[in-house]
Amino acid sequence: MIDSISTEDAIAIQVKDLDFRWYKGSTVLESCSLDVPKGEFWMLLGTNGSGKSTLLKLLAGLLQPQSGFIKPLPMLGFVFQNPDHQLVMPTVGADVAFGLAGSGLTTVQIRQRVDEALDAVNLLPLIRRPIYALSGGQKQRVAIAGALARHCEVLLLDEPTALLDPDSQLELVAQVQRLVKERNLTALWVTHRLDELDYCDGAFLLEKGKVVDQGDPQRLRQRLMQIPM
C-alpha cells in the first residue's frame, strides 16, 4: 500500500481512458491515457487534429470529457499559443499582478511575488513596459511569470513558440526547462518542432486521440521524422 501511494504521489499529471467528442461531432480523444512525473518536462506531439490542444484544455478544466479520469491538478498555469489571448493589463507588472487579485495578499506581498516571478523569466527590468511594446517571446514570458507569481506547480503550454522567430523559440523552451528543474515544476508542452525535443525529459505521441508511443524524446524524434507534421 505504501509503494502504491508513493508512486501515485510521484505523478503530477495523470489521465486514464479519456474520451472526448464535440457535441454532434467527431471523436477527438478516445481511451487516451498518460502520466507525467512530478518535476519533469514532457512534450506532447502529433499531427494536426490528433487532439493535443483539446487534451490540454481538458487538463485545465476548460472542457469536460464524456468519460475517463483526470487526476485533480494542483495550481496550474496555462500558456496559450498566442499570448495576446491572455494578457489583459496595460503593463508587464500589472498583468502579472492581475492573477493575484483576490488572493488575500497584501500590496507588499503582491509586489514581492511580481518581482520574483519577473526576475525568474529575466523581465524584471521591463516591469513598467507596456504590453504592446513587447516582442512575442517576451509576451510568452510574461504569461509564464503570471503562473509563477501564483505559485503554480504545473505548466500547460499549447505550442507557445508557434508565433515566435527561431531564436526566440529556443530561448523560451530553454527557459521553461530551467524553471522546471530549478523550481521543481511539472510541464506539459505541445509542439510540432523536433528541435524542441532536445530540452524535454520525455514525450508522448498522439495519433487519432490516443497515445500510441511515449518515452525517450530522441527515439520519438526519429519516428516523427517519418510522419508528415
Given for the second form:
Amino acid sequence: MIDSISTEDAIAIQVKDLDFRWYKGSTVLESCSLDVPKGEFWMLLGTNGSGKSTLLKLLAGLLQPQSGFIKPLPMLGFVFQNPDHQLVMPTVGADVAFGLAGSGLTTVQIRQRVDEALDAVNLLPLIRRPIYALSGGQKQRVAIAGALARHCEVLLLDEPTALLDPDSQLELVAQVQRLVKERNLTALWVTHRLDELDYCDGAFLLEKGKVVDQGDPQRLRQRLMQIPM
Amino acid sequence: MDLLRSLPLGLYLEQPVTWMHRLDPRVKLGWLLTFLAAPLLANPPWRIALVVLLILLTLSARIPLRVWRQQMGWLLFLCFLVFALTTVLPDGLNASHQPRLPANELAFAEQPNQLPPPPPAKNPWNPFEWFQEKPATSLDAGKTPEVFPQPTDYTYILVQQGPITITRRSLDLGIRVSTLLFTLIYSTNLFLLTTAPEEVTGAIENWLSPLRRFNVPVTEIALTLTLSLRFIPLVLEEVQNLVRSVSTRAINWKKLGMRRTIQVWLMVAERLLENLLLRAEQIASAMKVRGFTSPNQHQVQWHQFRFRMRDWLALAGIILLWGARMVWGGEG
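Having seen the form predicted alone, I'd like the form predicted together with its partner chain now, please.
Below, the chain from earlier opens the complete complex, with every other chain and molecule after it.
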C-alpha cells in the first residue's frame, strides 16, 4: 500500500491506454501509455504525424481523449512551438505576470514572482522590453518564465527549438535541463532533433500513436540513426 | 518584423528610464489629453508656447538623440513644410471686389472734359519702347490711391517680395495648422515613447472604473485593448509574409488582366483571414493553458498605480497650465 502510494507520487506525468481520434476518423493515438518520473527531463521523439503534439495537447487538457487515463496535472506550463502564439502581453514583465492574474496574490508578491522567474531564465535585464523586440530564443525563455512564475511543477514543451537557430537551440535545452534539476521540475520535451537527446534523462519513441520504445536516450539515438527517418 | 521596426511612430522606449517613465500613467494620460485639448480655440502665441513646452519637456527627459532623429525629425520637417506652404500660399481672402464708386472720386470728377491727346504711336520694331512707362495722364482715375499715413502700424500684408505675399491671415493659418499638427502627433508620440502599452491600458482601465457601476465590462475592454496592442505586430507580420509570398511567385501582372488580378488578391485576402483566425485560435489555447480566468476578471496586475510626490507635482502642473490657458490663451 505504502509502496504503491510512493510510486504514484514518484510519477509526475502518467498516461494509460490513451485513444484519440479526430472527428474525421483518422486515429492519432492508440492505447498509448507513458510515465515520466518526478524531477526528470524526458523527451518525446517520433516522426511527423506520430501524434507527439496531440499527446501534449491531451496532457494540457486542450483536447479530450476518447478513452484512457491521464493523471490530472494541476499546474502545468506549456511552451508552444511558435513563441509568438503564447506571449500575449505587450512587454516581458507583464507577460510573465499574465498567468498570475487569477492567483489572488498581491501586486508586491506578483512582482517578486516575476523577478524571480525572469532571473531563473537570465532575462531580468529585459523586464521592460516589448515582446516584438526579443529574439526567438528569448521569447521561448519568457514563455518558460511564465510557467515558472506560476510555480508549475510540470513543463510540457512542444518542439520549442523548431524555429530557433542551432546555438540558441542548444542553449535553451541546456537551460531547461538546469531548471529541471534546480527546481525539481518534471519536463516532457517533444523534439525531432537528435542532438538534444544528450541533455535528457530518458526518452520515448512514438510511432503511429503508440510508444514503441523508451528508456536510455543514447540507445534510442542509436536506434534512430540506423532507421532512416 | 522589419516592417514594424521601421515604423517611426509610437514605439516604447524601454532604455533609458527617464523621469517621464516613472510618472504615473494616469497623470501622463491627463497631460496628453491636456495637450490635445489646450490648443483648441487658443491664440497663436499660446499654440507656439505649447510647442516650446513640449520640446522643453523632451529635452528635460534627456531622450536620446537617435530616438529624436528617428521619430521626431521627420515630424519637425513636416511641420515646417506645412508652415512654410500655408504661409506663402494665397490666404483665400483675396476676393476681388469692385467698389460702386471710383476709388479716387475727386480725381475722377476733376478730370478735364476733353480727351487728352493720344499717345504717340509705338514702333513695334523698337524693343526699347516696349517697356517704357506710359506717360501719366489724369485719366488714370482707377489706379490705387497712394498710401495715406496711418494712425497705427497695422498692415494686412506683412511681406510682399516678388511672388511671395504673406498676409496676417496666412501667417495665422500657418501657425495654427503647423503647431496643431505638431502638438497632436508629438504629444501622443511622447506619451507612447515613455509609457508601456499595458500601462496605457491600465491607466484607461483605472479612469474608466467608475463605469463599473453601470455594468460596463471595464476589465474586459482594457484586456482586449492590451491584447490588440500586442498583436498588431503579428498582423503586420502576417501581411508582410503574404505580400512576400505573392511577390516571389513571379506573377506577370500585365498579362493577368483585371479580372484575374482581382481573383488573385481575393485569394490572398482569404488566406490572410484564414491565417489570422488560425493564429487567434492558437493564441486562445495558449491563454487557456497559461491560466486565463475569464475576460472580466483577468486583471493583470503588473504596474502598481501609486501617486508619489512627482505625480502630485505633475497634476498641479496640469491645473496651472489650464489656469494659464484661461487667462492668456483665449482667442480674445
